[in-house]
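Just the one chain here, the form predicted alone, laid out as structure tokens.
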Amino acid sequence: MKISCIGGGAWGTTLAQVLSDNHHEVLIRDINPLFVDKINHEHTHPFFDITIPMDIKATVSLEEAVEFSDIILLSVPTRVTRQVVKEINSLLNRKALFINVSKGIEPETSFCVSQIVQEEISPMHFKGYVNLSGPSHAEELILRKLTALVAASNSATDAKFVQELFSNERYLRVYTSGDVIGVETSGAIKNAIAIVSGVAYGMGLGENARAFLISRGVKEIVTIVLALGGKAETAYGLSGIGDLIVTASSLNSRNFQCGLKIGQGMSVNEALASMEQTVEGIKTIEAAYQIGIKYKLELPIITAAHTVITNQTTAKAALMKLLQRSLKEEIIVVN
């Protein structure tokens, strides 16, 4: 079967070498030049230091990608998701599926992916949409080691499709959801919070601080997640908690990496231009603190990240309002 992978960074060449080991041709394409030539050339990639199968070949010509397959992964960042969408559907002369596998949120609309997709592309060329999230290092799976995802679709078929696309029996097991926008919202909240923990590691205010931001910050997935349409238990589940785990407890997580430089003392804009890889958190905490504005919800550390990022006060001023807010009842929203 043939996939056509948007976007050639870490986890687009990831996910195109599972694919390949499950026997699936995958042209991937991308921007930059140097990763398309390391692909094609010396089957290598800027970010990894392995060999990736020879049979995966990539282009920087989105016109040569979109015809190659109607089947159509998307890993391209979320700020430039509905730019890439529109012209993908300008190139489009048939129905293609649609498998988003990044993890944002728009800050202007405060869409997921699953909402742009159904914007940009027109009911002639949509077949199909799934979210393909949870707990994952590319730096572990390129490496072929353990790891669980989730497959949600509004549609059954379609998720067991992308769920046996994906799924082999050595080292990748998906699970299927039919909650879209839980698994996207909690997918990408997740990535404010390992903002939260990273600069909580960088100022050395130890585990028991981590812990705090980190379990109360899944509150505040999940007060997202329902105020927008998805189901709590999806946000206890791999897409939201086991998600989080790896992104907020890690240092191959970017968005923990970007908390960390922060907490030790970089402004956001310096933090930002020392990571290769982009960081989804520092936008998301932007969409959620808007979501939370426009639904009236009460989130106190998305909040305190958002007079930090938007350089309103410092990270330890934030954290001590955080602190002299009334106390309260515990109260865990499990339905």
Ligand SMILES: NC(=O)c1ccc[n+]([C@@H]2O[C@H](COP(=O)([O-])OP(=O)(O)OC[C@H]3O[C@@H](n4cnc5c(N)ncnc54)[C@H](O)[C@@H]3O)[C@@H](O)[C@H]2O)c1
The other form holds:
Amino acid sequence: MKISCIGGGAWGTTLAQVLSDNHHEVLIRDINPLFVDKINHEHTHPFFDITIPMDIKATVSLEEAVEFSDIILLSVPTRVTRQVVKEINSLLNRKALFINVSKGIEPETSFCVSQIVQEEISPMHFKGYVNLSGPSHAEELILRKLTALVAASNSATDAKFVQELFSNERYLRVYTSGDVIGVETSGAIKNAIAIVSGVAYGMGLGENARAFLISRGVKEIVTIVLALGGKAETAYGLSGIGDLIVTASSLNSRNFQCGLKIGQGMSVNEALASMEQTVEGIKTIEAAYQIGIKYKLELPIITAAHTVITNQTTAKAALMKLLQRSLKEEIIVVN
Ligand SMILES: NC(=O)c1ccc[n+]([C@@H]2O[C@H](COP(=O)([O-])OP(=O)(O)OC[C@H]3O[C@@H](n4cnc5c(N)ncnc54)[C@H](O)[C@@H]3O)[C@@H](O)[C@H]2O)c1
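With the form predicted alone already on screen, would you show the form predicted in complex with the named molecule?
Below: every chain and molecule of the assembly, starting with the one above.
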């Protein structure tokens, strides 16, 4: 099968390798000519220290990538997704299946990528939508280390199709889900919690503190999932808790690292500028905060994080404010 992969950064390239291993043909489209050149001529990628399969090709031309296949894998940062999807729509002359792997929420609209695709792709170009998410560092999957993901779609047929497209018996196992909003929201909001966990680490707080913030963070993820129409149980699966386990306590995670730098005293802009690759969590804190206001949700950790990233207060003062809240019963939301 042929697949067009829009975005040839760490994750797009890693998934292209999975598809190549599974005997599919992939054309990557990236706006960075250096990445394209390295993939085509050296079979390498600047982010990895390995050789990638020779049959993976790349182009800077979106037109060529859209022409190549009617399966479109979106692996660009969420902040550019709307623009990219708009351009794809203007180039399509048939229906395509969209598979999104970015993990973010559009701050201006509080939309998940499924909703952006629905708005920007006209019905005559839309075959279906699947979100592929879960606990996954590109740095591990590119080395073919065992990983599990979840493919969520409103169409059980499309979810199964993507499950079979990516799964193999060597190192990648994909589950299916019918809860698109739940999977997308959990996958996005966990980046905000990963930043908070990184800030705590950078401030020199211990593992007790991080466990506290992560598990109370899960409650905030569930609160947002429910407000947006997803299911609470989804947040307890691969795309929520699963992804938090790899993101919220690992130095391999860019969101965690970005938080760590803020916790050590860098400004948000300095921390972001020091990161070579996409950090979704900062924009996601803004999006989550706006969702909280819109739906009148109680999100103390997200609110505290928002005061820090908007320079209203220091991380230390935000933490003190969290601790001054009235004492409560621990309530676990299950539905
Ligand atoms: N890296 C991971 O381990 C990982 C795992 C799962 C999900 N994700 C998610 O995947 C998304 C991408 O992450 P990444 O790690 O690949 O980021 P990255 O920064 O490594 O790559 C993003 C790529 O998108 C390209 N790009 C930007 N605008 C583009 C455009 N208009 N058209 C085509 N390409 C464009 C950039 O040149 C870059 O190569 C993020 O939402 C991230 O949360 C990443």
